[in-house]
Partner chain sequence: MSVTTEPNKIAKLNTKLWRTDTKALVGGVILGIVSMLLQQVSMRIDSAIWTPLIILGGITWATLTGLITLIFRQPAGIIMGETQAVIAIATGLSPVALFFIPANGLSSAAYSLVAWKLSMEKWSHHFLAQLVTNIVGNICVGYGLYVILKLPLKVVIISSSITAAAGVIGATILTKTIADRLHKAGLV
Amino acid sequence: MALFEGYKNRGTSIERLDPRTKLSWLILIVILAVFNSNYGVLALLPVVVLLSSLAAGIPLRTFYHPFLVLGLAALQLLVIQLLFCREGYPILALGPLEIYSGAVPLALTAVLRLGAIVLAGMQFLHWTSPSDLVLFLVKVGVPYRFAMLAGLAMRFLPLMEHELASILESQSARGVPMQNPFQKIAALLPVTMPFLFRSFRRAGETALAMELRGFGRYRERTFLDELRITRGETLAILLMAAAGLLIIYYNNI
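Kindly present the structure of this chain alone in the form predicted alone.
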C-alpha cells in the first residue's frame, strides 16, 4: 500500500462538501493540537479524525503507512528530548548523560500534536478532489496557473509512489539485496538515480502536454465545474472559525 493513495470518489455526503468546509475542519484540528496541552484532548484528536474519515468512506488501512512514519518520528522525538531536554529535575544519570523529568512529557505532547496534524492533513487530501482544490484556490484569488500546481501535485504523488515501487522491484530482480533495512539503506543510490530520472521525465512530459494544450496562454480561463456552498456549510464554517478564535484567545490570556 502506498504512503499516499490519492483521492478516490466514494460518493459519500462528506466528500461532496465544499472544500472550504473541509479546510475549516483541518484548521480547527490544527488549532486544537497547537494550542492545547491536555493529554486527553490531544489523544482524542486523532481518534476524531479517524472516525470522521470512516464516516467519509475512507478505510482505516489508508492511514497504516502514515502511522508507521509517525512511529519513527515519535522515536526520534523521544531520543532528542532524552538527550537535550533540561526541564524538570534529573531522574537518571548514564555516565555524562542526565535524563530529566520533563523529557518524556514534552516528547509525548509533541508526538500527539504531530499525529493529529499529520492525520488531519492526510484526511484533507483523501477527501478533497484535486479539481475542487484548484477551484477553491482560484476562488480565493490565486492565478489558475499557480492553482493548477496544487492539483497536479495531488495527482503526481501517487503516480511517483508507483514509479518508486516499480524501481524497487526492478532493482531487486537485478540482484540488489533489499532483505533488511540496512541493505535497503545501502541500495539508496541505485534506487534514487532512476527515481530522479523518471521524476524529471514525468514532469517534462506533463509540462509538454500542458503547453501543447495552450495552458497559460490566456490570463483567465473557464472551468467545467463551479463551487457551491450551502447555508448549512456556511454556518458550520462560522462556528468552526468562532471556536478556533476562542481557543486562541483563551490560550493567550
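Just so we're clear, the structure is a prediction, and the values are computed from it rather than from any experiment. Between two forms, the rigid core is the largest collection of C-alphas that superpose within 1.5 Å. Positions refer to the first chain, counted from 1. Compared with the form predicted together with the partner chain:
Core-superposed comparison between these two forms: the Cα of R221 travels less than 2 Å. Once both forms are fitted on their core, a CA shift of 2 Å or more is seen for Y100 between these two forms. A movement of the C-alpha atom of L50 falling short of 2 angstroms is seen between these two forms when the two forms are aligned on their rigid core.
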The other form holds:
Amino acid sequence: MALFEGYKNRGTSIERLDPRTKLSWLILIVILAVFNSNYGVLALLPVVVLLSSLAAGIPLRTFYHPFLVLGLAALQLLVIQLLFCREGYPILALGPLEIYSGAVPLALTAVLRLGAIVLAGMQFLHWTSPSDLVLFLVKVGVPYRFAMLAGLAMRFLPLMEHELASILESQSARGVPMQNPFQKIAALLPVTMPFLFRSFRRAGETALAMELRGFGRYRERTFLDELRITRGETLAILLMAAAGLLIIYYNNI
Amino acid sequence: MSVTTEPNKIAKLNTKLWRTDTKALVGGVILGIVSMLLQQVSMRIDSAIWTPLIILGGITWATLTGLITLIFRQPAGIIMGETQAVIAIATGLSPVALFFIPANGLSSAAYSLVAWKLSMEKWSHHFLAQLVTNIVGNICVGYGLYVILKLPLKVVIISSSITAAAGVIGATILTKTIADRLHKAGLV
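Form predicted alone done; form predicted together with the partner chain now:
Full assembly next; the chain just shown is listed first.
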C-alpha cells in the first residue's frame, strides 16, 4: 500500500475552504492537544479530526497506518511509564520494580496528545491540494521558486516510493537475503546506494527540465488559480485564533 | 600534471554557505523524500530489533542531513529536513514526527555552519560536523519527548545519548564515503 496516496479532489465544501482556514484549524487542534490536560477534551480531539475528515470525504482507511504506529507507541509509552514513572503513590511492587499510580494517566495523556497531533497533521495534508499549498506560500510572501517545492514534494513522493520498491525487488532477485532483521541491516547499503545515486541523477534531470521550461527566469510569476477567502472564513480564523490564545492563557496562569 | 584528489573536490564545494540554484532546491526536496523513505525502512528494522532505540533511523537521518547540507548547502539542507518532517507527519511515519520540524531545520543549520568554517577534507571535520548535528537534533527531539510525551528525564537522556552516539559514528563514516563516491560518479 502506498504511504501517501496523494491529494484527491473530492469536491466537498470543506475541501474548497481556503488553506489559511485549514491551517488555523490544524494550529487550534495542536494548541488544544499540547496545552490542555483534560482527558475528555484530549479524547475528543482525535474523534473530531476523524469526523471532520469523513465530512471532507477522506476515507477512514487513510488513517490506518498512523493508527498502527500509534498503537505501537502507546504500548511503548505505557511500558516506559510503568517502569520509570515515580508520580503518585506505589500501587504494586514486583520485586525491585514498583509501579506508581501516575504511570497510566501520564501514558494515556501522551497517547491522546500524539493521536490528535498526528491525525490533524495528516488531515491537513490530505485535504489541502499541493497547488493550494503553493498559492498559500506565495500569498504569505515566500518567493515562488521556494513555494513551488512544496507541491513538487507531494508529487514526487509516489514516484520515489515506486523507485525504492523496484530497487528492493531487484536486489532481492539478485540474491541479497532480506529475511531476518540482521540480513535486512546487511542489505541496507546495497539498497541505499543505488537509491541515492538514482535520486541525485533525478534531481539533476528534474532541475534541468524545469529550467528549460523557464523556471526561475523571472522574479515574479502568475498562477492559473487564485486564493479567495470568504468573510465567513475570515471570521472563523479570527474565532479560532481567539480560542487558541485563550487556551494558552488559561493553561499558563 | 596535477591530479585533483576527491577530498579537494569536496572542499571546493564548501566555500559558500548559500546556494539557490534550481538543482540544489530540487535536490533538497527529492532527497527529503529519499530520507523519509529510507528512514521508514531503517526504523522498521529498529522496531524489529529493540523498539525504544532508533539506532539505524538515527544514522540514516544524520547521514542524509550531512550529505545534502554538504553537497547542496543551504537552504537545500533545511528544505530537505522540512520536506522529510512534513511527509513524516502526513504519512504518520513516527509518533514523534512533529518534533522533526525544529530538529531537522536546526541540525542542518548547525551542520552547514561547521562545514562552512572547516574544509571538510579530514575525517575529524566530518566527525565534528556530525557531533554538532546529532547533539542539536537529539536535544530538539528529547525536549519534545520530555515536555509533550512526559517521558522520564532519565529515559530521554539515555535514549537520546545512544541515538546520538550511533548517529555520530555511523554518519561520519557514511557521509564521507558516500560524498566521495558521488563525486567519483560525477553526480554532484
